[in-house]
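Only one chain is shown below, in structure tokens, and it's the form predicted alone.
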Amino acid sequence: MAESRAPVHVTGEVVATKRIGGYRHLTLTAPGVPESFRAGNFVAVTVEGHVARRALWVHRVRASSAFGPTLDVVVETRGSGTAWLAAQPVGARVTITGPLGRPFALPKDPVSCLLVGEGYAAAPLFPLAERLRERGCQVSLLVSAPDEAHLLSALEARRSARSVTVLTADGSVGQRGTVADHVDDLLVRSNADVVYAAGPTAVIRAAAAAAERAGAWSQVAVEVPTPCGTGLCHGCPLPVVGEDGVDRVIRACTEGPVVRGDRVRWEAM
């Protein structure tokens, strides 16, 4: 599994903020974080009035801009912490730790890859698609959401992959249905050797199961609450089967969030 570099703890700045559908997209400066980022890493942001930090997937990294290297994150308001973060204006200072966690491992040779993501949690698949294309891999992308407002970057997806499938549960855009309804067919059509997935547990479990049925290798970015993001609090247990076949619990924020799909003990999630 790929390793990320040592994280840094820095004060960054909000340099752009934009509402797109059901999400708030923030562009942040965070000296040292974009330079060390690998697809699948996340960052933890300190939230005013809260002990636990908010873990955010990195959607895009820009190596150069008018503000120097920046990173984009996607925020869905779910409580007071994310509401505070989404409300931060341009110029606001924020405390950021990152990059955190194990990123996606990249194939050594050009292979066919299927990327499966739902909602804002599909964010890490976009920088992953760029890295895979740089390595000569054929990339197919499936992006899904309950409805159009929560579909992440469908237009950008078409620039990131050879083929794109858009699903919404209510049929408001793209095909109607869920990942579980379509992923087996997409695996056959893409002839994928590797499946990468990010999203709610039901989505990544369906992708991992489809990969196993097809004889493909899978990696999933698991999303569980990560109060500290650095492994100190042990507050993000992830049940897995070790390489030795023994059941164990790892910390999602350090030994994850990216793990092999066939190693997750899904029934214990």
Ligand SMILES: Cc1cc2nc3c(=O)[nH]c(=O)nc-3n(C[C@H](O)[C@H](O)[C@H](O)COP(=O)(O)OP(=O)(O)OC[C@H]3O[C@@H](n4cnc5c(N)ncnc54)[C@H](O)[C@@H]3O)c2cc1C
Second form
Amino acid sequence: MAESRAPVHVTGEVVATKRIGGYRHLTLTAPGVPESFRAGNFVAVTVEGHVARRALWVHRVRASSAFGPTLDVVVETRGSGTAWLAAQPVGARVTITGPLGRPFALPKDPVSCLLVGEGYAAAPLFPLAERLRERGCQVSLLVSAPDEAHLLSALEARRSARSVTVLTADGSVGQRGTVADHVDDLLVRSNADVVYAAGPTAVIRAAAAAAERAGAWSQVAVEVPTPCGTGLCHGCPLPVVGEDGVDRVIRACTEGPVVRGDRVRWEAM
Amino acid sequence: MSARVPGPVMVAAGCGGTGRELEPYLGPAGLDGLDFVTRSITLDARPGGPGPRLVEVPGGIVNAVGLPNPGLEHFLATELPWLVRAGARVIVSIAGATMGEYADLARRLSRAPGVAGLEVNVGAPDEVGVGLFEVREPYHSASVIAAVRREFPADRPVLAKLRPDVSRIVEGARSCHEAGATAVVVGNAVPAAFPDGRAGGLSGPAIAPIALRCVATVHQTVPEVPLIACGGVRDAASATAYLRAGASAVQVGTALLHDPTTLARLRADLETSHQEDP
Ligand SMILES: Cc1cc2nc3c(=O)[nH]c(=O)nc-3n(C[C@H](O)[C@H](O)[C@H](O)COP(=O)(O)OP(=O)(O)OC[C@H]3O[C@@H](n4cnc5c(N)ncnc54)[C@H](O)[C@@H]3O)c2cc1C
Ligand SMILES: Cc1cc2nc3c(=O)[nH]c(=O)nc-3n(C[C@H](O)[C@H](O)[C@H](O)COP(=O)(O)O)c2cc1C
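For comparison with the form predicted alone, provide the form predicted in complex with the named molecule.
Let us now look at the entire complex, which starts with that chain.
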């Protein structure tokens, strides 16, 4: 890769905030971040009064808007940090580092791809779907959630995806069930050569296992709590098997968060 | 020939990644001329401890990272040459289970091109838990320093990094200095526990007053010992407090995890304040 993609640490601003179901969608400026973003990157956000950073997937970037380049994140309130972030009004300043982490690797050929995501973690699959479609890949998308409130809208993705499947655990919208119940079937129907997965460990593990059964490649976006997000602290251990067959523990934030599904030592996570 | 004390602003062990991850945030100069202390390197590779390795607490973090590192051989082949090419003054932090291991590390590092100095990690907050040489008495750390000093050229610094325990730090600093330490780093993370009771070390702004007390006490009692302060440095004010108390340099650790540009800012600020000083 010739172009420079070094992350930056900048002060950005909230330019839009919208509640959609159980999530808060924020649009932010962060000079230098949208410009070098690739699908699968995340950002680390500073929460006032807290030493550790909060990691968030980038859901979308706009190259230009009335505010210049922007990025969107989807926030699920978990504890004090995400609650603080979700409460930031338009105009609030937010310190952001990014883009961070290894993005999804794109296939060289226009192959068939199945994208599997659950909850807010499906966010990075939407920009990925656009990139794949630009490369002539056939994209099938599976979005799942515990319930309708935690389902990312796949409306816009219908432009990039040939087929969209919606799953909820409670059946409130789409088909009822979990990714593990449906992923093998979808893999066969989409005839996918590559599976991309993002979500809780159980979901991406199921997707990686299904890919292996079907002889497809898989790339999974793993969420290990990342205290700094930048690779400095070695605090986000991800157990993998290296390319050389040797067991290793890598930093999820730097050597990940996207890794090949068949390289993760799931039982050691 | 005596070794120069590094500084005035250094990267603390284990908080600068491998150097590459810090570089984007250092401004145009990058790592050039920066005193970079590596994470502690052991003879054999270590995967590090299980997660969660860090937990946030008011004013800081508790860590039990478990010294993940690729082992000396791999470090010499990959990380060290990169740091040297980037222009960093590389101070390799070393950790061992026995005095022999420390001596071995020092001997092999003395021959590696580009090693500017060593920092001996003898005050880890949970050294027994991570399998390091146990330091109960000041003479334990002093004997490690003596063993390292014998193997490492006298014109390059050997730093002794101690635990910031005010009841032991004066004896520790004095005996390490007598054993040949160029300077004493005060200090490591403070022994602490995770909410579930697991052993770890507390770092960040919360420990600055503790380390400051240790620096001031050592400086008043044994002013001949060069001191490098470490613990909660995050801006010019926290760094200056240490320099006023007698430290000749400061190391920045946890602040980099919160804001990776801290170091670039601190270098600029300290240079300005030096110029403004009459
Ligand atoms: C690569 C990555 C991408 C993520 N993307 C998103 C996203 O797009 N939207 C979203 O809502 N959440 C996302 N998360 C999870 C989000 O970072 C955590 O929910 C958040 O850090 C919790 O902070 P808190 O202060 O609200 O919760 P608390 O529970 O109070 O947090 C306490 C500490 O634990 C850490 N922590 C707790 N749970 C997690 C977790 N699951 N992952 C990481 N750190 C955790 C926090 O960072 C903090 O240091 C992502 C996590 C990772 C690792
Ligand atoms: C994530 C992390 C990793 C660390 N790793 C090491 C290490 O490998 N060797 C060492 O001597 N100290 C290590 N330390 C201790 C720091 O170098 C420093 O002494 C301590 O954190 C206090 O300074 P601070 O408050 O600026 O972080 C580590 C600290 C942290 C937070």
